[in-house]
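In structure tokens, one chain follows: the form predicted on its own.
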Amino acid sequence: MVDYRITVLPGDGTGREVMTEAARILDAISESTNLGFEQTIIQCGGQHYLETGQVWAEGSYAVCRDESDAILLGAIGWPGAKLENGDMAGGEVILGLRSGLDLFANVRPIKLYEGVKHKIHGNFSQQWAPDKVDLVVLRENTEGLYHSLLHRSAASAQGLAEYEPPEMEFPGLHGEVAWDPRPISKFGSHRLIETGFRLAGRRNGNPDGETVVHCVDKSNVTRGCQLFRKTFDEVALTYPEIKAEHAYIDAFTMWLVRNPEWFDVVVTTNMFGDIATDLGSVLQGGMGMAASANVGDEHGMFEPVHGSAPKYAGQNKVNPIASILSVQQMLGWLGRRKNDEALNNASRVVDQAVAEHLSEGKQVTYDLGGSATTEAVGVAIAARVKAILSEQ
């Protein structure tokens, strides 16, 4: 049996039920194949916090920077849980170890797989057709808008000095004036577009036909996006058999949503991302089946897209699938990674059994128009694993 270490981070509310889930599709694999799991849980996050004075135990972040060959994050936040300087408990956990461990590319898969109903103005249709709607999106993950505290957090969950930004002045600006930088830097725009490239080469292309990379920013406007175009037109001249294509961020969540057909691979900025992909959560159900990989040259962090839901803590009732299918991306990682075809075709597995169970549509949780528990979804996904495992 090949053993590969996982470190699985429950952290706050509903984090700690859809790991659960994801811990029970790692043993449905090793129960059906030679591949072996040793998941080692690290209890973190805001409640962790409130209950222990410690965002997570110390030593936590050297497990996951030494002792992980991969890392399953649950979600992190929760009301009252604020440290000293005002910052979110937990945030060293999931920005500290993106910054730390240099995992600057977020990748956000967006596909709408058979059977999945979207909530549109509170009713339950299917608007999309499940083949008209598969891209992914590439956030750079550690640059931007969100620099300042990504390193902060880095800095806490290393035990250093805790970073700060120079002072500016604004002309013209009176009064209190909170401020944020948003450096963008042509190395780091380099490695992520260039991942992008390289991920488009190995997908089908769009649901149109086309394999195709968009770049999104706001070039018209701010200099940091200036500099991320001109490295992406730089980029595409390398990989002239793919099509590299243009978009200004406002225009592109209009097209997302009107022709998500256009798109097969889309890099693009931090802040961007980030509010795009949760955007394009919903051509494919909504935050509960939008999974996550966070990836740098020697690390991978995988986490569902949703947060901890405090509201629906505790009641079992939360959609599983966005933490199995961030399994199914870390496997896939992993097994390039580790050139390991079991891993590669467990991968595939997941997928697989993810999508015959939701065309199966016979229990689904609250968000796709069903009643099914978290626990039932899971254990239903994880059964067909072993199965889909058993026939090969």
Contents of the next structure:
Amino acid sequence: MVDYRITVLPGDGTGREVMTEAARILDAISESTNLGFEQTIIQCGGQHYLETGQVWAEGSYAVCRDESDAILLGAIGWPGAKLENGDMAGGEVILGLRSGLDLFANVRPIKLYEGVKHKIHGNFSQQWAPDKVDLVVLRENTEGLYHSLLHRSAASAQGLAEYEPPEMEFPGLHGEVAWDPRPISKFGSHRLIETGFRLAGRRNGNPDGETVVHCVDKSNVTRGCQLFRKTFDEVALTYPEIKAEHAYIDAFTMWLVRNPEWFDVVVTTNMFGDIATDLGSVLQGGMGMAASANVGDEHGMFEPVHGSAPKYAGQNKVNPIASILSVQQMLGWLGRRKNDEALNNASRVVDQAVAEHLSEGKQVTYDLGGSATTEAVGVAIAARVKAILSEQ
Ligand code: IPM
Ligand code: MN
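Can you swap the form predicted on its own for the form predicted in complex with ligand IPM?
Below is the entire complex, every chain and molecule, led by the chain shown above.
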């Protein structure tokens, strides 16, 4: 029996409900294999802050850093939960872990499973087929436009001063000015882009059968994006067997919706990736289907892309599949890292169980056109995972 230590951070709102279903999947795997998962649950986030005055208990960060083989996160963010400086309460949890544990790659698959309708209105939707949407966006996760908030969290922990905007006179810049510097480093870009090319090498290409990495940036305008693109071109030279393409972020959003089959792996900067993947989720049936992995060289944190959905919190209503697919990513990452074929197999089985569940289409939540509860979907997929594993 191998025991892996999984730290579960349910966080806010519906994050708590979907993490229960994620845990159910892990339990199903343990019951039918030699894999064990020791789950440590740590309450955290904006609601926790309102209840206790702390975003999480003292020592929680150290548990994530030192006592976890992987971390699962539900969702962070709650209306009215703000720190004294006005920043969102819980930001240190999600953004602090991303930067503190050097989780430099935010890996966000956009895949339309058979049986799921994408959420674009109009007649064009009839022309779409699941085999047109299967790409992965890699969002840089530790710098870019998120830098100022990351810096503020670090600065307050270490008693340092916040950034002050530089003195500048420029047309349009008068009176009060807020300033969010957007540093992009060659180091940060390089490790993200390298991860993208390696991932492309493991995949079967885009729906057109082409193995290609797209660099998505705004290098016609910003210095940071020029450095990102230059770094991309350098890395691309070392992967002659993989096609390398460029797109500006504005045009990319259009092509993503119009011709998703062109894309296989996409690498981009932090905020662009944040925005583009919410848009991309529409192609896969909505945010309830969008999973993500935050990974670095030493640590991994896995979370659904959706937020805490306060409107639906506590109603046993939201789709747990984004979280279940985040578990699937976690198992695959851990399997490669620990060289454990049982984990790799479990990851494939979770994907298969989700695919079969969706193509059967009987029990789906409201967002996919059904009326099943969060729990019912979790229970059904967990049962399928067990059934597949016990037949092996
Ligand atoms: C996400 C979220 C976060 C982000 C928020 C909660 C800070 O939107 O994971 O995409 O902007 O990165
Ligand atoms: Mn987001």
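From a predicted model like this one, the values you see are computed outputs, not experimental measurements. Rigid core (definition): largest C-alpha set, two forms, superposition within 1.5 Å. Numbering follows the first chain given and starts at 1.
**Request:** State yes or no: after fitting on the rigid core, is the Cα displacement of Gly175 between the two forms at least 2 Å?
**Result:** False for Gly175: its C-alpha shift is below 2 Å.
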